[in-house]
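Next comes just one chain, in structure tokens: the form predicted on its own.
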Amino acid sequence: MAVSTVYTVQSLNSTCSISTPSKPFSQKHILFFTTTKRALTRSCRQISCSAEDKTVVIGLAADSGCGKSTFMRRLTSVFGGAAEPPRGGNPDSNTLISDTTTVICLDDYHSLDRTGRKEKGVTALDPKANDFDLMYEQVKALKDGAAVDKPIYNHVSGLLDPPELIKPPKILVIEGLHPMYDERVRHLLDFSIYLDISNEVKFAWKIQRDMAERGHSLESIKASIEARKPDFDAYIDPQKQYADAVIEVLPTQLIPDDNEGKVLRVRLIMKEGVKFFNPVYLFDEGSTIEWIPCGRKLTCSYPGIKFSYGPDTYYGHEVSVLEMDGQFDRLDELIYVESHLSNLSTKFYGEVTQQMLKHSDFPGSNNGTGLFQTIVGLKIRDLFEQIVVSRTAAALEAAKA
């Protein structure tokens, strides 16, 4: 008879029922010796764990100052619950937690601090800069439900702070640079998604933040940029091809020569075949359709809105694709236009709506940008609930073998 030795890790996320068998093991049972840090325990006991309550995990992916903080707080909000720091830690900390998601920036992962990565001549991009061995390890541990130490990169002070204590969640998002670059990582999520700024709008999304919220000048927000682009080119860019849904931003076409760049072109690129996943569309499923909705139903000044939707391939995938360009004047008229989407995984008529409606201050809810990061937290939604019933169903079938 096969034994096995395991050693036990506090697991803060699966329920276990443990029974002692009353009669001698057969093939079907499997014989444990649990190791405790006093003394190894020669019990032997049938565990059997509730498959539905490991954690699902998903990888955002996105450069420095390109929306990832804002689609985590719409996420988050679909699932309900304010994500709030871990309590009594690091007010420096980057994890936000909910009450059924965990978000960690992979930003705690470098592994040099910000004088290491200027004496070394490298970018926090570089993945010289980071440890993906130990991003690996604490990513599988918090997924098999063990609860793990993780770092803190402090972006006030530049600084590696001491680790904080990280529970396994139900959903564990990681957000950053870098979560699909790692194969072994990348096999670990359930679900991802690239969000892709074009040059020309990240520019301005950047100008607005760093200097609004971080003191920087236009002069170093320029140097930045250009010093990081080689990096982002080689590295984070060609992660968006493992993507299951790419948010796509660029400048509108709706203004001839626009430069303002405050009208936006915003394209959710969807892979077909994604287990759980079924992309969203616009009237008729795979058909090519293009949609000006403004009228009666739909306030809209100039330059007004433009739809469209179609199948088409992207990285040599097959995928579907809905676009906005435009923005909207008054959101309470977005239930038009969500009528006319199927496959939303709302739970009611106007859920899309409310939940627009609802963070109507957070940037991008009058244009595409925000319209369809709600509709991917939403499909992240159902996707979680259909793991959970596919997970519970093959543990009751495994029961019964």
Ligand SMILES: O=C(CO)[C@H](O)[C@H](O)COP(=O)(O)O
Given for the second form:
Amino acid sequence: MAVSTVYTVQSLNSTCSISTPSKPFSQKHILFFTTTKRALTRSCRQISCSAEDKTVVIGLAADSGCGKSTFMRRLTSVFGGAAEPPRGGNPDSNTLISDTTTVICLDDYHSLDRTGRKEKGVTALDPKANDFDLMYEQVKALKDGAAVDKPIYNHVSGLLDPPELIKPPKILVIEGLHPMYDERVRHLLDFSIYLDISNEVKFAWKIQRDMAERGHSLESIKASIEARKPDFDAYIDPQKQYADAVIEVLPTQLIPDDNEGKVLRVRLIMKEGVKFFNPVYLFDEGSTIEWIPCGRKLTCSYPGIKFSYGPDTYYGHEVSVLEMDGQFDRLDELIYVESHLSNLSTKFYGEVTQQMLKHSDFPGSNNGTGLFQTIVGLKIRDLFEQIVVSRTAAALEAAKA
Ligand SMILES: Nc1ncnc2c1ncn2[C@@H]1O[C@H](COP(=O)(O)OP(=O)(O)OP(=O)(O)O)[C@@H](O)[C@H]1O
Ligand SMILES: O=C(CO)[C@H](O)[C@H](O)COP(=O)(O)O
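Alternative state: the form predicted together with the named molecule, after the form predicted on its own:
Full assembly next; the chain just shown is listed first.
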């Protein structure tokens, strides 16, 4: 359980407090909080104490069945504590709440239920089946610190259920098909991620889940992917141009003409110049590097592992791309790879490896999907802590002026 220190200072007519981020924190943070504590003592009554409490909003976009839930479980685990549906609420709620994070699923803003979509001949991916005005109003309200009554789309019945109360959390994650589609909602995001799963891999994952776990036939899975494709291309896929980080999942290049989709080539595309986000790099920032770590310190069976890193452009933006093709044989040896990566925003040596080992049963733990999802989770924690520090500093400045 993360422990935070709260400094409280009282003046004639008010009480101000400032809490440190979860431990352990850096020398920079300690210095900042010591200075802040002194300044608080001097000018408590002028400070707006709610600055650091404002909700940070993260957007996660992907098609259905592309690993959003798995990513969310990795992200909430970085903050500690379990994520659970609202207590005593609708058992079919799509919301997950932990101490720090609330994850809401944007399917809850479907304006047409399953029958309504069928009657109108539209898919859930079509903006016409979604209420973006309400999505914007409610995400904005939460960001501004107000609770909302959010609708629930019931995936079991296909109906819209009575709303549930959502209180403003420290970090709000909006995950689903359209977090970056509507310009107003997009501008509320402090950080955005797009999970870009290639058609071949999406197909392999869907077959695995929907055939094995949901009893669907191969033909019906193919038909459902085909039926969604035009709307996916029109409304979902274009959102990746706005994402601050994209996790792209492709078939391996290590096995010629591979069509099994088991070994994956995963690319972490990180936008340059995003406030509070410093891309991860391999060996030397800005260089172009290829690295085959297999040998004495990393056990690799066929087809091995290859990392690449370098600068690139993506939809006209400068980016850094870190790529991993292949899969790990032994997860505990990941520490060898971790020690060659920089800007990971870990709190201690080996934190990436520890997180990966903790969730070794999650899908993708032996390849770049799990590794890069974990890294993005750590970067989001860092971004959150930096935002808190900067908002508090801004409040102090405002108080001094
Ligand atoms: N990294 C991965 N490697 C292999 N398979 C994966 C990976 N991520 C997800 N899958 C497969 O895809 C399925 C869906 O994953 P998950 O539930 O995380 O996706 P989702 O986007 O939340 O789906 P939905 O929107 O339909 O609820 C998993 O059951 C698993 O079979
Ligand atoms: O693309 C989807 C997002 O998860 C779903 O297909 C959409 O929400 C409709 O759900 P259901 O199939 O349960 O009616």
